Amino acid sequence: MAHIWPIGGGKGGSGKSFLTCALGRLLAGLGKKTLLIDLDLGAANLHTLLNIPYPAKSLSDFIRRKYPSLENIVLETPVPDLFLISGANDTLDIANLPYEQKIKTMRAIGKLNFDCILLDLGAGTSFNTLDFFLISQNGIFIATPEPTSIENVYRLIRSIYFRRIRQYFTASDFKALEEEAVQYFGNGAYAKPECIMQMVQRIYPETGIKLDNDFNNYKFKLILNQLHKQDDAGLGPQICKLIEKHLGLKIDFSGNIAYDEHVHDAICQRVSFLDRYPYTRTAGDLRELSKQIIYSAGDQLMINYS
């Protein structure tokens, strides 16, 4: 069974696609058959980072039933053991993927035969983004040190928390929970997942136990990208503590990825940053993160980058 890692961030420009591509290269370099799926619906660009200018097939071909399975649209990349399902050439309406097609796609992803699958998700908190993130108990949140990015990734995490609770209830039952929360905790409680969760535990104790198990089993990670020398290196753990305090959701801080102006150069020239600048601090940070993914998957593979 594939280990699936959704990668999301609340704000555009946080580096989700670059991180997805870099981790894919590293995992493939470790001999892991790795698939990247571009689920930034309507704004896909993983193919560009992999220097595949004109993908012959894309996710729209599967959704529109041109091909019967996701396997039929998997593309080889120039990197051995690294494969891509592209979002290039998608139709204009793909950003508003209907529920039935979304469920079909999610189920198909779970059946793919790869060691690791990385999902590059769109920015924001659309239901598509939230549901694709919840396809796995693993997940990576990425933010930059700016207050706007931190606020947006917090909102994303809160929305995912809310979305998981919501999935256990009908629309009318969830509305009743919101009303109960407001009566018990006061105005604004309907927008606080911790208040909704307390009402679930009071009114639906069995469902509360299931949700507690869900949240305890999540292995979510937070990464701070583009960290400059003057930035607070301890900011990431502080954010994780804040999330646990207010949401009760444990997020592991996986480290900082240093800012490097050569990333821009590599992207513009459509070359691998890891190949061109392998000895930079940023490349080292990315290698450390790939190790964590391997170990989180329960893999005892000995990793040697020398």
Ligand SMILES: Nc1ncnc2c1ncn2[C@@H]1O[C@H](COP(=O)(O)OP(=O)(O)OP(=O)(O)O)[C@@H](O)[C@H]1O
Given for the second form:
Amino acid sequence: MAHIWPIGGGKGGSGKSFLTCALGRLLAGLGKKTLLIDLDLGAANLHTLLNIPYPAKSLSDFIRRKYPSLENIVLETPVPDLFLISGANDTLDIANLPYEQKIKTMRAIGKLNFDCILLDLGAGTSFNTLDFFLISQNGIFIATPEPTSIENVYRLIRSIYFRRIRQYFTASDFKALEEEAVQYFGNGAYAKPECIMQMVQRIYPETGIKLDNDFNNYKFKLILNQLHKQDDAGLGPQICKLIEKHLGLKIDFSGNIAYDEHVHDAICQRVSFLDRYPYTRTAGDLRELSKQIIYSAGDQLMINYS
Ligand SMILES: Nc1ncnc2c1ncn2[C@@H]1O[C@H](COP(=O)(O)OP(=O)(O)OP(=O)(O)O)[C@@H](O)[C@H]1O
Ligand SMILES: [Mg+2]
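How about the form predicted together with the named molecule, since we already have the form predicted alone?
And the full complex, kicking off with our chain again.
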């Protein structure tokens, strides 16, 4: 089974697509058969970052049943061992993917035969983004050190936590739970996942245990990107502490990626930043992160790793 890493960030421009491509290249460079899936529905970018301006097929072709399986729309990239499912030619309606199509796509992703699969997710907290993030226990969050970006990544993490709780209940049971929370904690409690979780533990203790298990098993990671010299390198662990304090959700801080203006040049020239500027601090940070990701995936991926 493939190791799947959804990459989400709450805010646009935090570097989700850049990180997806860079990690993909590094994992493929280690001989891992790696697939990137562009799930930024309606705003796909990966094909451009990989210099494939006119992809022959895209996710819409699977959704609209032009091809029966996801394998049929996998594209080769210029990088050996790196493959892409593009969103380039997606139809206008794909941004609002209906529930059944989303479930079908999620199941199909789970059956794909690759060593590593990276999902580039859209900004914001749409149900599509939350559900695709929850495909795997190994999600990666990315933010920049700016307060707006931190605010949005926190909101994303909270929404994912909320969504996981919601998945255990029918609409009517969940509504009743929200009403109980308001009665117990006061107005506004229905929007606070921490309060809803406490009500679950009181009213549905067995579900509370299952949810606790789920939350303990997640190996979510946080990466801070575009760090300038003056930024506080210790910010990431502080954010993780805050999340653990408020949601009880443990998130490992994986590291910082330095800001480098050459990233812009590489993207504009449609070349790989890692190949063109391998000796920069940013390239070093990315290599370090890719190692960590491989280690965290356990024995299976570490074989042959040096
Ligand atoms: N480490 C970095 N140093 C300098 N610039 C960076 C770095 N990472 C990303 N960028 C810049 O930030 C821009 C946005 O990155 P990217 O497109 O990956 O963000 P995104 O999170 O995918 O955004 P969206 O949600 O809009 O798809 C890039 O075009 C690039 O110029
Ligand atoms: Mg993007």
